Amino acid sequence: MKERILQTLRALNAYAVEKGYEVVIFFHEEDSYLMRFANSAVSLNTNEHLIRLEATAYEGRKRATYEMITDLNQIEAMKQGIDFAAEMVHHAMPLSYDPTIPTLKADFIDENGYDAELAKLSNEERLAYFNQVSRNLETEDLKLGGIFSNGTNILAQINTKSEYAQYFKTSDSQVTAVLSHQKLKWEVIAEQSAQKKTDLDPEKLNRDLTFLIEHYQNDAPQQLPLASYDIVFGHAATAEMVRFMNWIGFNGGLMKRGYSFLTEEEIGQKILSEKITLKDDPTILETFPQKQDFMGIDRNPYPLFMDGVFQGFIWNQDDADEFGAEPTGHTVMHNSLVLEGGEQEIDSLQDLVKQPREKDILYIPYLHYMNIVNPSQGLITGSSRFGSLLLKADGSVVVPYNVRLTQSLLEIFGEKVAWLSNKTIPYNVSNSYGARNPIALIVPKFIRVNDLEISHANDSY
């Protein structure tokens, strides 16, 4: 298939190479497979094999693009839309700037994100994992819900600057799991991304769930009075902020658009606290990398914050056109983020609970309905929701009712950060939405925050 591939590209870059087009051909192959639960059944299982072909065509500062849904046999198709954006690009608006088109110097080929047995799994398959993921947990009550998705991404790109082209080849699957009191309300989540079948452990999602079901089951539920509160967020918390601060913190062309809370005068300074570090990865396979961008720029680990001290921007090549800066090799679908952990040995929500601590604790393992306040001040809103605790300092835990936290990200990430577990973890934060695209993070299990303050308490589930 992949020969096959290239060779379409190639025919496809020589048809417009004759026809005098300066263009871009991208394609986009997914096989994807998605099972959902809800009320303890399968409420959908459903399966998609889907071909796009994306062509931008450029004249000068104008630029183009016509995208299609189409098969390998379409070859006919597939030169009528290269057509289709090279009449376009006649009547687009030019732009401000002169955009630059990829000089590919040779094929970069990369598969190693690819693991067949995952890509593959079969129904039987996955409705075993869900079955050994709610063990015993199930009842008139209790009701299981979730997702299971997995399948393959092929990215591939060829233009009429040279004959080189780019494939990447991933394999992905998201899991998410919740169960559901049917009379009070209460939901208590698991969650798991793999990028091989081997990492996926539906016992250790049993584990996790059986744990809070007991407190949530055996413990008092209270409304929390608002106050401010030593928090431990767990890894959904904290990869769910960080993928924020990927949108409103350090990528340059949306600071020189006003909509990020760093600045250029800040590089080289302690922006954070001294325990964050943070740098894109792509080395890191759990995070379903692209090892280089679609310029063609190789990419290695770059540092955005080392020991809190801002590092620098990200640049995709559009806006490094538009702005007059240097591209870092961002030009992709996704980054690959990772905050290294810390110190602190917490492996576990169960270790969490059993540590002595001197004052009452929330924990708060996911940030539900996250938005953006304020850019520019890196301030989020987001309630806390699916398995939240409050650990109280005499050794009980009580059962909170949502809260709503509204912070800013660089006083999340900044003095008040206590300590991160020294165990790291990938979270899937890929949308089910639109074209296959999976993206997972790498961040500590636990961080905790002291006195942070809550906006909202909810009065019951």
Given for the second form:
Amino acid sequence: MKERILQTLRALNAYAVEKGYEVVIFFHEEDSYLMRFANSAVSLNTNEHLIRLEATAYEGRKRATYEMITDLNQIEAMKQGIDFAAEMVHHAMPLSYDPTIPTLKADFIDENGYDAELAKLSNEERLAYFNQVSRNLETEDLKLGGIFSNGTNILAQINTKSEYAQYFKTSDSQVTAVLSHQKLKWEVIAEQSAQKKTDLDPEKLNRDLTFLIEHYQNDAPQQLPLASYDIVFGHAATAEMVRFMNWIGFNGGLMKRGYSFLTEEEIGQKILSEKITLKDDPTILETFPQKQDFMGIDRNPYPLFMDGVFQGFIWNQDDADEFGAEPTGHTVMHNSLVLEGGEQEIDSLQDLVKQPREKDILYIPYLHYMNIVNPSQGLITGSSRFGSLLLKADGSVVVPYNVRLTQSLLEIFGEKVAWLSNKTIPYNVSNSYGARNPIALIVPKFIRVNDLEISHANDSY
Amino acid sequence: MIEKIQQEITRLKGLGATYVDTRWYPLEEQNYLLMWNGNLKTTASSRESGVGIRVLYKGAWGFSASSDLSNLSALYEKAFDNARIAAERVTFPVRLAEKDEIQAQFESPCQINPFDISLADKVEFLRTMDEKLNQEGVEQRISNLNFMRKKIVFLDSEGSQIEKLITEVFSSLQVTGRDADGDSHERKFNLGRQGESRGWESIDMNIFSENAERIVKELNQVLVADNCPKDDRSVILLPGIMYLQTHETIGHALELDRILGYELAYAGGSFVTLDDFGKLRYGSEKLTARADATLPNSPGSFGYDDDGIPAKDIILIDKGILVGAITGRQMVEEANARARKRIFQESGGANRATTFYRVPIERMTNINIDPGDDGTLDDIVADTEKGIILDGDRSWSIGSNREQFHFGEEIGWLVENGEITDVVKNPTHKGNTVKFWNSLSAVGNESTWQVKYVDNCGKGQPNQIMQLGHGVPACRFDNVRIGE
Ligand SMILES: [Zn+2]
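Other form of same protein, the form predicted together with the partner chain, not the form predicted alone:
Next comes the full complex, this chain leading.
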């Protein structure tokens, strides 16, 4: 398949060269499988095999893009697509800067992130996995939901500056299992991100759900008083907050446009807790990385915060062109963010609950529907969901109704950080709005942040 | 092609499928242009075509889709096989509410096909707008045009055949600037319903010019304004935020699949239960809300849904009492069976998929609030002792059962003793859904009612982005927490 894709791209590129076009041709192929569960049944079982071809034509400072869904048999239609982009670009308006077209110096082929076993899981295997996850857990009131998503993603690129091409092939899987109470309306969750088949561990999800259900079924829920709490965030909540930092934090282009809580003057300054070290690390396969960006820049670990000190912004090529910065190898589908673990010896929620504590701890595994209230201040808001617990100082455990947190990321990852767990975990944040684009972050399993105020406490689920 | 589809549908019925449908998209086009600070950053066109096949077998759904139509039979077999496996884990076998066999065509109102307009004309429009937005105080100016056109042929095993041609036009202007502290603020204009059709004719230079001037002026007022106080006040929501309040805390909360738990693992559920229909006081007596897919000229009006049900106008909340939901064929049957009574008489015609390779799910049509009899905006302000007028969506975050919310707006105007006093920056409001709607104390008349378009409502897994509308008046709610 690889050879056929590359041959097709080379033929299209040769066609564009012959026509005198300046074009970047981008290829995306996905083979996606999704089994969705709700109310303890398979509510949807689907698969899509889609090939997208995108041609971006350049003419001096002008550029225009044409995208089509196609298949490899339709070479004439693809050529027409390239013609169309070349025609469009005549009528575009020049940019105020010179856009850079990548000059690839050699072929770059990366299939290390592909595991055929994971990509080719059968319907029967997906169903068996979920049956194992939910073993002995479903009841009349307690229903299973979730997804088993897996697939193959191929990205390839060629352009008229050379005959060289890039080709990336990955496999990925995202599993979410939720048990929800029909009448009481609470939900608990267990999730897994997989890059290869051996990453899949349904027994772990079964154990996690069993533990949470014990508390949720037996303990009466409470509305928490509005106050400050020492909060332990689970990995899903942490990953979501780091993802927002990726958006309104260290992105150079967005900073220049006023959508960041960081400034250029802050480079080299201590902005976050010294316990926070955050990198973009494409060497870690579990993040579904791109080891070379679309400009042909090799990607290596890139520090963002070292012991709380801000190391600098990341720049994709277009922003770098516009704002006169150096591109940093971040013209990619997504970054490979890794928040390093700390020193707290803790591996599981069971460990956390068992640990002695001097004060009450609010455990928030997941933050639902997070949004930015004020980007300049890093102010975000979101609600807890999926199995929060109030771990009382006396060792008992209370089940709280959901709460809302409206806080600055500077505060959350600032001096109030008490500890990070030594163990980290890949957390899959893919949402596949349009084309499949698997994304995972590596984050500590738990982070404790003291003295954070909650802004709203529900009186029901 | 149609004959081939019909043959395949018949073949799967022969294999034991109880229902089969196919959405064939001969062509779906999009043209998107984005100008940012005078730079035409994006000039993009796309074309797609393909089929999506839905098969019901032993009470379970299977779906498959492809753009490659060279082996149609294999695609149908894949969908059937997906249903066969899903049938191994069924708790409530899918049944579909009765419907009529329909042969029909629908075309959304469009006088000038935007795909016939030259790129040069579209670029010129954006360039003109960019110039108008390029004023003192404005640091970032963004304008865009987004055109969609799709042809859909729907065929099902119950004998229906429906052809639709839908054209969408979305456009917005946005300016941002920084206050003395260096904090960013923004002000936007989103094109809503203008007149009776939405082709290129809705890109009306006069309307855009007026609004460009207005948002620049208002941004500059925000840049020198004080922060919104933390307070409990009456809030008067203008349509520019009222639409989103309606969307998030009525629309999504009343999707029947959410109520029945089909989105619990991701998008969330709803505080509403089946017992609540006909009983729950959702809002004050001034609140009447409807899902009206018959409203002319809106993305929420599409003729026939993807179950083949004709557009309907359904009352959701009648003078404050919850009476209806956003429904499709499958969910009404399941809801009635679970409730052991006939809450829903038939499908509400709201099952839609964003494109051929996604499966239809309950989506909002036009979720509207009826205009009231509390007069004009001036009348409402004059009648408000201590309040704040809010406009422009800046941030929204809603609890997973839609039970509580937090919204941030672009601009606020304080109201003291019936008069507008100061502009404030960083306004927010929050609350509990039911308590909030029950505090509705004034509903503006027709003069305040506007239809806002939404082009980016996300739901489902894999995720689907949908287009819809909201016709809403200016409304006042009492004793609401602001500034948090
Ligand atoms: Zn929405």
